[in-house]
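What follows is a single chain, given as structure tokens, in the form predicted alone.
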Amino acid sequence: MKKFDYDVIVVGAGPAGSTAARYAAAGGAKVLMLEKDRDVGYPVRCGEAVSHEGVSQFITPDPKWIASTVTKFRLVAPNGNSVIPNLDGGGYVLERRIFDYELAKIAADAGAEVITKAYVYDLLRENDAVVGVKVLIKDQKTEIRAKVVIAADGVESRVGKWAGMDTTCHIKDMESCAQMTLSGIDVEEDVLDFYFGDSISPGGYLWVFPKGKSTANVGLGLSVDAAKKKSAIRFLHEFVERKYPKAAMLTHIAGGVPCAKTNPEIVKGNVILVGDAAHQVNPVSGGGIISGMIGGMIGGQVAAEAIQSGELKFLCEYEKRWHKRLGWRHDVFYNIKNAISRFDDSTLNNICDSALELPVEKRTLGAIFRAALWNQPSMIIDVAKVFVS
């Protein structure tokens, strides 16, 4: 038998991969990260929120990579009424770019080494076995070889096709995305706004997401069959001409988001799916920062202790623990998504205005969905489950 180069290869350095990378290297194994990009962390492709009880549990909050501290959301109903939830914790807007390459750092300084400019275009098979990946670096095709290869490369990833997965979002699953960010306008700088309504965007929502004082990402995501009659594209820009005329626009990106159920296969052989590539992603609300971190950290542990413990069957281990954490909620957000998305503005209006009957003290977000989905008994106990525990 041909020796092997590496026990783990990553393939791409986002936070689920570098997250993958940065464990499997603590747990004891030789690891190596890959990314296609030059640099870590670009292009950016995200809305860039999170909260601070998902980051801190792996990195201390730097504000190096805060770009807001946020305090409260505010959800905005189409015919203007707004409400402000309470909130357990608060969060923060990244810098994405600067945030990722600390993750990357984090797991170089774990054990992990890391090659950008590192295209991977196929796995290296041996008797229908995976033993590593073909990788084009610095113009040079060459063969790495590895024990356990962990795929962080994105929406229907193609590694995971190539080890014999079906990691393609059906149609109704994806999200058409766009979002610019914007300077040169009015936002409060500790508020994240999200609009509703089949004008601003039919069966998703518009985020406003500060970046400073006079800066934000604004962007929007809506069902691909709304997205056919208008383009998420032409939404936002409507959206931006309202409400911020005047704005210089920074940046321009669009593209799809899978809002579906964990992928029904993120283990086959030695290879192991992470973040997007695995449908790691909230359905509600479109993130998946977080969640992908928390996927990574699990499937880098699994496979360390895959390696240390010589059996590599015991990768199987990794879907257990992710649905254990945190796949059983997606799987309730997921059904969640799919009621909410069918809400026409005037019961949207109605939501918010139940809301603001409450009293301050109970406007909590689960009493919110719970008023949306009061209709729907056996979802209202699903709802209480995920905001209970």
Contents of the next structure:
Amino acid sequence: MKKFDYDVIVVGAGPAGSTAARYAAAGGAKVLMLEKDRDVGYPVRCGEAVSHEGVSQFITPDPKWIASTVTKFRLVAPNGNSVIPNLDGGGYVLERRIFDYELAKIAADAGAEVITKAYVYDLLRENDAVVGVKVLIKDQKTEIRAKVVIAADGVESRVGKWAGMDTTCHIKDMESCAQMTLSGIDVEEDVLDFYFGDSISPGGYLWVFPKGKSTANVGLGLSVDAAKKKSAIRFLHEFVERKYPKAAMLTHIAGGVPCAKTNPEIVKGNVILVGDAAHQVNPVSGGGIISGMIGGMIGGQVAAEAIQSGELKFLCEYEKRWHKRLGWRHDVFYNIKNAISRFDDSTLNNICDSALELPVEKRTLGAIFRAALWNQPSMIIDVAKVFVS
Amino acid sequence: MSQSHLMIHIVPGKCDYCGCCVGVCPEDAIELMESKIAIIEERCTNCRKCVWACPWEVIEFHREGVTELPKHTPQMLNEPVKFQ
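What about the form predicted together with the partner chain, after the form predicted alone?
Once more the chain from above appears, this time first in line as the rest of the complex follows.
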């Protein structure tokens, strides 16, 4: 039998991939991480907000990748009324191009090798088993052998499909997103803004995340079902023309976010999926940085343990540990998301008004959630479903 | 030679390579690299999910087929690029 070049190949060097590479290497595995783009961390396809609590599990917050430190978030109802729920602990708006770079560096420091401009175009097979990847490195076709392949290839993941897992995101769960980084605008540096409403972003929300005093990521996501009638870019242009007509546009990007339950299969043979590729995104917020990193960490650890023990069947443990840590919660959130996305504008206005009737110190997310239940009792059934199914 | 049945067209030069279309494609019929994208004709069933998903309206559906449509951007631009 031919020798293996590596124990683990990680496809994709986003937060999930770099974290998987880091923990696999730290666990003693020989790791190679492949990135299809020239640069790790670029292009950015993200609103870039994370919680302090989430990110600190993996890396000490560093001013060089923090654009803004945020302490509150504001929910804006369709009629323009807004409520600021009380929060424990704040968060950050990141500079993802530096953040991702740092995470890749941490993986490299742990012993992982990294190659950029390396496009994986197929899996390498031997007797029906995956034994590595076929990759185009600077236009040169190469085959690299590895015992385990970790697919962190994002929303556009194909590695999982090649391994026999159905990773297609249903169009009702895919959020079609567009974002601009606008400069020369008035923003509150420490507040994340979320706008809701059918005329703003049906089946999703619009965000304004500050990056310093006069700059912000302004973006939105809407379900593909809603985007059939009108695309994300049109909704975004309308909002920006109305709200920030004089702004300078520094970036203009698009993207997709799989706001689904975790993919039904995230391990098959010796291939495991992490991050957006595994649909490890919080279905309510659409946030996937921290949950992807948690998936990456568990995936990397399990891969290293499987290699050390010589027992690749151990990879199944990844699925169990993920569901115990976060997967079960995403199932609950998914049902909540489905309920929220059915709210019409008047229900959203009512929820906001009920929250505003509460004394300021009692305006917690929990209280707003109770207001939502009061306005839409059928939501209880959606939430309950997860416990009985 | 059989006529192409393809009705999905990616407008050349307008794609941002974000991958939203690949994520919803049930047939694994889209090849996406750093700055190249193509429909894999043999696999595409013209289901239009990519058309709906594309945040930029870069993917179009043409019932009459796409063989007549341009597949590449012109290499040289004699006119300056117009921004909106």
